[in-house]
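Below you'll find only one chain, the form predicted on its own, shown as structure tokens.
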Amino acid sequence: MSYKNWSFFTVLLGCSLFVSCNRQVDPPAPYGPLPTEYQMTWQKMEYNMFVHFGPNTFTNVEWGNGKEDPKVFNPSAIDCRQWAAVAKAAGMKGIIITAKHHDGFCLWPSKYSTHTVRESSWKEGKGDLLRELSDACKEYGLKFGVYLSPWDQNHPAYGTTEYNQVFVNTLTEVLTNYGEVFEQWFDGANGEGHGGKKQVYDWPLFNATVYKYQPQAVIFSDVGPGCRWVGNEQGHVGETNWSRLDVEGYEPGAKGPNPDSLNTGNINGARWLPAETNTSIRPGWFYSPSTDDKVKSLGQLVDIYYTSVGRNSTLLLNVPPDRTGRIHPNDSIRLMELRKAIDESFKTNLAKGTLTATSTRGNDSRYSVTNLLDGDYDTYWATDDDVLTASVELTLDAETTFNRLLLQEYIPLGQRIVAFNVDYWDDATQNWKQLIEATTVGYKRILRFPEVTASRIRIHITRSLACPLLNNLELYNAPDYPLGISDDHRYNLTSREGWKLLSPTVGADKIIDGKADEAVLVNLSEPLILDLGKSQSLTGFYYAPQNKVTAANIQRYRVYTSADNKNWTELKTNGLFNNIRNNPVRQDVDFGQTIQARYFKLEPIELTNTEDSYAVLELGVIQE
């Protein structure tokens, strides 16, 4: 071979080696449905404030009936800037306001309703609460969202074919007059209750209206299409939580997916529908003076944070303003305590050391396991396409005590990890010991476990639907906060001396033992009849349902009192425990007067589910 030809061959060989050494490994292909840009922005917000405010704040009910005098709405010192300041200081990123609840009352002067702030006493009818709140959100750097219930117990067109357009008109007013809306909250409640009129909602029209005027808005409902309800209002999504859901054949409200599916999502769900966990800082959604001492404990709120944000969900925490129009000090103080607890828990990331993995995609440094510690959301560790099980090991710089592990999956390419376990290296036995087993990761997973001291920790992915992708790993040693006294037990202050439950006879003692710890199932044909032992002055009663969305609890009822267990006076003909299906917490009912009686009877009319028996945790009367 001539020198000229040899030189040419050498150049070709060198070029070939250069290309081979610098061959670009393709990134993992997207798997399954994916989040949109707006859903990703929404997910990263993590923690927002819900604000329930309206006539119900002043009438002491959870669901108004649309017949209340609008003049009852008259906050004496409303300050939306205070709401925004509290939300900002609490670490929240946005506020969603109940612009229109089921009573139909509009917090703006809608030209499509006569049940609005315009007809109220507040600011002599010249106020616009949505304007004040949207301006306050802008000032404090918060995003603004709105809740509009399509159920309207005031509007005369409700229940007719014309109503859907009325609702679209009110929706359009809100979406075009108050700036950018980050989330549109839709409630699927429908009809005026037992035997009431129903509306056939045009959900495609409602959603299209939102996207027409606010294309970036994430729409909430049981079936999205932007994010989904978690199937309960207690503040916890499932330990397994897929950001995917099958929605074909379902719609918001009673025709939605079952609560279990909403709570866990579907592993092969056709839509990307991440979970939003909504709960209230108080037992109810609207402010009531009777709940000033029943704000959730710090321990309860910390637990809710872990069972929502820590389980691949966002947290929407309701903080209802009081009758002055300001957030009550008890609520704001507790929010500041929660902010401090979260900051303290995640102040010092202990994940300092050397990371290795059993597999790296194409041995390409772009997919190195070291990306888990670089703080960049968009860099991640990945394996080759055919590697669905793998381990990541962190050798710490020194022996470290920790009790929290935070992991994040790179969800812009889909949710993949089905199951994994966490091990720590036990120096004493020179063996790996399992610390915890877990399922899904998603956007963020925070695992809690007893303190352990170790120099090495290993995350072993045991099942993944496609090659696993992780983009963050953090370790913490966080304080533990006791849950405190439950809401049910804080209520039980009434003396039960001399009480006897005459009906039912089975399980009677448990129903009036004051413990609210075990549900009793009572045949639907049997009322609850309580003998107080002697005549007493009564102002109301309470019923504690079984704390499950799927339970058959009393929803509608009749109430009677008697002096002799023979002649009964009916006090409530068609009483309603508002929202008890979705929020099955203790229900306190005020008679509105003082009744002298020895016997009390609660008769169920309608249950939250179709069953032959209803559930009772506790029953009692409220004495003067």
Ligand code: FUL
The other form holds:
Amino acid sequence: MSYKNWSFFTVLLGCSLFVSCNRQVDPPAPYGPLPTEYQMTWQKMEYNMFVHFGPNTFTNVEWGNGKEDPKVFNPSAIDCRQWAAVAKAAGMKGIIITAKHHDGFCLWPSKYSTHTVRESSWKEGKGDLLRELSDACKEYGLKFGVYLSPWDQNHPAYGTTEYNQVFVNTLTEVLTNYGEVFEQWFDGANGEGHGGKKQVYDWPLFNATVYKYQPQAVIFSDVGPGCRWVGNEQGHVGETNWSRLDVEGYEPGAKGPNPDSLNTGNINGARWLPAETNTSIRPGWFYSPSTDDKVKSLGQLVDIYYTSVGRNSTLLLNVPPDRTGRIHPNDSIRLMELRKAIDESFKTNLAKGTLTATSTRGNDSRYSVTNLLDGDYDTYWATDDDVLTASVELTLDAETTFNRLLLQEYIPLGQRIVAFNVDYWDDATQNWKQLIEATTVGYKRILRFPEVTASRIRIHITRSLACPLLNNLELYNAPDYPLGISDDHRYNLTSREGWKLLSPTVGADKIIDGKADEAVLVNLSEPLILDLGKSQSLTGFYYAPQNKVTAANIQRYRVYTSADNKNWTELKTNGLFNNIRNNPVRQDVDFGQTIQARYFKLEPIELTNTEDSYAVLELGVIQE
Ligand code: FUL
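Since the one above is the form predicted on its own, can you give the form predicted together with the named molecule too?
Full complex below, order starting with the chain above.
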């Protein structure tokens, strides 16, 4: 090569080096459906309060039928500022109130209904609960959201095409009179109203009404469009949880996607539809004095935090005010304990050290793995477009003991990571050892594993739909909070001495053993007949269904008692276990009188699905 050529090459090489050192690699392209700005704001709220309040608070039922006297609604010392103070101290960011439940009762004096606070005894009909709560939320810096049930058992127009407009009118009142609404909660339940008629809901019209007056509101339902139900009311979204769902051909309610899809989302789902885990601090959604001693234990609530917020979901925890109109101390104390437990668990981030990655996008410092520790939500680590598996390693400044790993994926550009492993470096064997294998990260993922002491930890992404983007990594050593007394243990408190189940004969022992552990399947033709051994004073009965949304549990039933197992007295002709499909917890039914009897019979007349046998976990009578 001549000197002239050589110098030409030097110049060329120099230029290309110059260009590559300063090259700004393109940011990763968005992948799949993306969250809107409003969905991002909503996702970051993480933890909100649900409030079920209305006539049911006073009548011991979960579903009112619209025929209740509005005068039963009469809280003696309502204090929405107390609700807001409790929510705020609990660490919640917003409150969603049941403005109208299935009984049609409106917590504001609606022009379009005659079943409202105006007709109640509260404040001599001059009260407006939405006003009081929305004001309290503003005062405490909380966001305000509304639940409105299209199913309305009171309104005379329900079941006619006219009703959809009535519903839109009530919706408009709620959305235009109380300031900003961060979430609109639509219940898909579609039961019978006046004269046994069901309504064909106009969902596109309902959604358009929300967006017209509150464009930033995130709309909840089985199919969104803002966020989705997780397919159960027990407080857990899937370990695999995609913030995406296919909604084509589905509707909110019974025509919704199956509970498993709702629980995990769909890996290639066409719509961005993040999960909201909704559950109640008590067994039911509405207050009842009978559940004052059944508030979930601290351990149960901590567990729910991990199975919701820790799995890429928000948590909407229901705290039902009592008959005075205040949050009962049993609930508020538990919420403060939960707040303390969360604070304690995530007080000290132990992820201090040096981060390296097997690959960095364009070797560009803007996508450096060090972004994972900088506390800035909008800086993230990324790989090149064609690098779909990669590892991130953290060498800790010192040997550290930890049992929790928190990861966040940069979801404004889509959810991508399918599967990953977490390993720690074992000094004794000089090898990597696996701590845990996991699927999906999403907005926030908190992994729990047994305590380990190590100085290196590695996150190995084994499958990603597009180049992975992570923006945060934290390590903690959190205390364990034992689950404590659960409802299952409480069954043991009932004395079952001398009881014998005469029907069915197979599995009878399990049904009355006081252990709500194993469900027995009974043929629909066989009722449950219990012999108490001798005549007793009975005030009610309980039925514990199988704890699964997809189970075949009893929904409608007849109940009888007898002194001789021959002549039966019918106590309930068409009993309904309210909301048992979505919330399959133990049902306690009060006879409303004391009955002297030796035999008790429960006859199923309708199940939660179309199977021909039904599930029973436990059955028993409640004695005086
Ligand atoms: C369900 C309703 O039927 C329950 O009563 C409760 O409001 C729950 C949050 O949603 O669909």
